[in-house]
Amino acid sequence: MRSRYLLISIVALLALIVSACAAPAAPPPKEEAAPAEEFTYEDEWGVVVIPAGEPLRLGFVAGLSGAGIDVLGLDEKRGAELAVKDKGEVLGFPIELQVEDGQCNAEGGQTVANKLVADPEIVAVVGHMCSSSCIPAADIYDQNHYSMVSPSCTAPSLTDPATHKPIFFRTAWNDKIQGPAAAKFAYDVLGVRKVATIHDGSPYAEQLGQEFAKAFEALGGQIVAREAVNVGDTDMRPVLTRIKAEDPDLIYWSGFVAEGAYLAVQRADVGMEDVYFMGADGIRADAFIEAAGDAAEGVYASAANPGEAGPGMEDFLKAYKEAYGEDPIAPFHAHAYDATMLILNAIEQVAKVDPEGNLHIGRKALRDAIANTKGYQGLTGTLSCDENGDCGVGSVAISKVENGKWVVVSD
């Protein structure tokens, strides 16, 4: 029995033995991986690619020289500059803007407007900021695909139906809208019943003035003179001796602050000093009061009315004048910081990060999310675009020089 046992346990041991050198058994078959989904984003205006770890950059275009419009582009400047420190970075990227003196004028634009198109890296543009410098730049931006919002472009013709570029936005008002409020206060306010009109030959000169004539008329006022003058004149006393000869009322400038600020002073010297002088966004800055002197006490101006100002606003001044040491200098600060706003909530809701993390924005996407923009509560009130590119809340407000400072007298 024993050698039974000792039989069966040897059997036993052997089975183990045989079992142990045996071949392991093959693992279960592993299901493929599929293959990585490919990134794609398409669009039919291009795709702007930002490399990862670099920046996501916007054109800013202003004027930046020339006496009275190198302060209403700094002005600008500023505001965009806090819009960007407030938003901090889209998607992980960093925002710089990429700074450029428009002037005031269709040659710097449109040469601002080709060096900005040379670069496929620039996603979009804040500005440009006179019209005279939109215009041209617009047909450039339009022809290559870049969207453009101005803060300060009003001239009618850039958002008229027959004319508007479809890259074209702004946030500030259509001067279909600041001219017929000037004219009404003029008339019903001052009470003034003729008028002469003098532009600078730019087109949002020329296009205000008109504005202003033609709602001044139709309110029952007579234009009893329409004049012009060059940019870069200093002696105004040809033309306001002409205009006296008309015995206006009230003499409306729809330029800029140098000349402004000539004619202001120079009418006294024709024996006018007792006209009514009234301006526009052209002139309501500070700068103005500072080249007028006395001569600047009772002039009126047009600007954005600070009453339809956003929530946001009091906190902004505040922010303006802790990064700058002073007080806004000029009336587009609040529309710039809304217009690079724009673009950079819209390029938020367009862009797409790829597996190696570069940034990904489609033109046409893009400018379709900035046409879509409704209901944003902006710095200047809360913004629409329509169909024709303006964004902008469209109040006007009356201000005049009262001891040496702008002061709101009509909203």
Given for the second form:
Amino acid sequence: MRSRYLLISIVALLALIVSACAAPAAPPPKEEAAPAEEFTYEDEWGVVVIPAGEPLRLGFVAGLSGAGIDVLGLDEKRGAELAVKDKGEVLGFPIELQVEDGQCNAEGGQTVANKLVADPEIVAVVGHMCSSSCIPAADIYDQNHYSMVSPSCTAPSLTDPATHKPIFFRTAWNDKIQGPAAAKFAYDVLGVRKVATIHDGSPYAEQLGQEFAKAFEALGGQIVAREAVNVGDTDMRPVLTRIKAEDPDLIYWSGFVAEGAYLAVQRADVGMEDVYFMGADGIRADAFIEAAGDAAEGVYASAANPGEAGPGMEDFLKAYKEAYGEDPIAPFHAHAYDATMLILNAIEQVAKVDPEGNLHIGRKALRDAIANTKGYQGLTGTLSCDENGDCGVGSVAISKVENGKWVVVSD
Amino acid sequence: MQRIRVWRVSATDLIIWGIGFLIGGIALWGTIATLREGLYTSSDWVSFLIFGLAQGAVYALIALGYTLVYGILFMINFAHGEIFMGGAYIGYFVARAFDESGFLDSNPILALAIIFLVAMSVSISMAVALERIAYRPLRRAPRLVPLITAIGASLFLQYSFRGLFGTGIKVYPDVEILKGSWQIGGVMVLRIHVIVFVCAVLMMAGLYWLVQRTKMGKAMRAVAEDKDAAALMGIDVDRVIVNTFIVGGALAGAGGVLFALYNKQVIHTMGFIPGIKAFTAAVLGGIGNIPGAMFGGLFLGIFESIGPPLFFTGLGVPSPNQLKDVIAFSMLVLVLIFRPTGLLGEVLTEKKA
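Now show me the form predicted in complex with the partner chain, since the one above was the form predicted alone.
After this comes the whole thing, all chains and molecules, with the earlier chain placed first.
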């Protein structure tokens, strides 16, 4: 009997609560009066709501593991962290990076993208790092309307009008710029006419190699061999012997540190130590010099042009050294800083705080705000986004290893 | 009746044989076309052969570890590649210390000997610990269980090294006496390649002697033949299995240092690909068969090196070297189609298969 009374009283209580909620006329039991005008914020792509007191979270994705990949990723992570530190907060909300290892391949990119879109409070994504990771991730973010700004995915196809995803932006240059810049340097300054290109099968390396080859042939040079190796290969002597048969003046490597170092070292083993070796941003890190040792001397690489740097660069480098105890270890720290700032500034423009103190951010509004970035003074120069998501400055400098250090030789 | 059945071929067989002949045909066609093109000189071909021999010798050393364990336990020790990595990795720290103290330059032979000994003992300890912790408790479990455990152990070791020593590339110091090259019959041969090959062959000869001529080897062969019967004859089976892991570990550790001496870079993931290749080599030669693993390793190394230019240049395939692994695994498919027991494999008894 007793339990029946208990049941009836619970039901009665529930009924009371429900009716109280259903009837707006009923005075609220406690709390202050309802806001005078109702807060509305709508967005075609949905609204991220961050409850008062919680941090605003951005995804940060880079390759943080793997031979010669991790240094590039760590460098970007530091850039993004410094941006968060400099910005401090957005509309009173502290900023937090959710750091994920997107590796340098399609599987890693997809895994992380799926993880991030499963979290509705992630506002946008800084990343990914490698084009092979960016390309499949952009599909996933596009379906879920998450904006992404990559500091270093440079593959032309990402911002090609035919394949561009509206949520994709980058602060790095397009390899349509890097490839030709390297080709021009090789043709004009080094005076080479016969080049062998080698890539590692990743979209970044393959497309960059193609852009280089296209530009070099347009200048009147000759591509005598187009080779490829696999990521993780160690014995490059067979492929170098193959290339040697074509007698090139320069080897253009568009991949990353580990395989690049094997190639640079082993070219002496097949008697090609006098052939120029040139790489791109994938090898322009101190890790390359460490891995290749003496064979690194005289190696060329293209990367961002420090001469274009914006006014904040000097302070940034100082802060970097102070925070991490060393100078930047790879080329993309400043691009990561700018990418993070681009997103945070755009959030600031479109976010609204409701009367309860929650932060509302419309995903479409955020995407449009990033796309409308014009003339922003970043560390890498003045950034303006075009209709295909290219926001980068796109100025490339060529560096050379001299006495165990990367030195800029042409900009 | 019997005779008729012998000649009846099932559709599956036909398809498999078709695939086999197709692969073989493409390879033959490519070879003829390449040779007619004449892009490479004969010294280039010798170079390819030597690169392949050095790489193959290292594959063979690792493959022996797979084959020894398979021969006795009938399990595939997928963590073997990590044992190879562990030896090379710890050897790096010794080599670096010797290089910094100048010992490596003043006393290179002794320094190298110590590096090898340290690397081999690390690999041996890893192998023995692996057997004791991961495999022995599962001795009577179904076959799939130790296989999955091996994959788990492989990842565990890889990520332990990553956690302990970081993800960066470590680079072996240059050893003066290993640098340079020799001119042999007009062909430039790198000294390091000759040394790697000779060391590997010596070690393989040593293993052969150990298995064929010593009491321990006799016990190993007996256990491989029939564990229960061997136990009845008074052989301590557990002891023999530990010995097998010790021998396999020592070969992998030495292989790791040889690999690192001619490739220089060391990283926690370096065991994976050579491990898979060595496993392929062991299967190619006939798994469980010691000369088979040696032969399979060398064979695979040579094909990986000569194959891309030989088969693909004439066919006009762009960047043939990227297809190196395709050649390695197509060859495995071919061998398994036409000789399922491997090149040197005996016909397996019901129990072993």
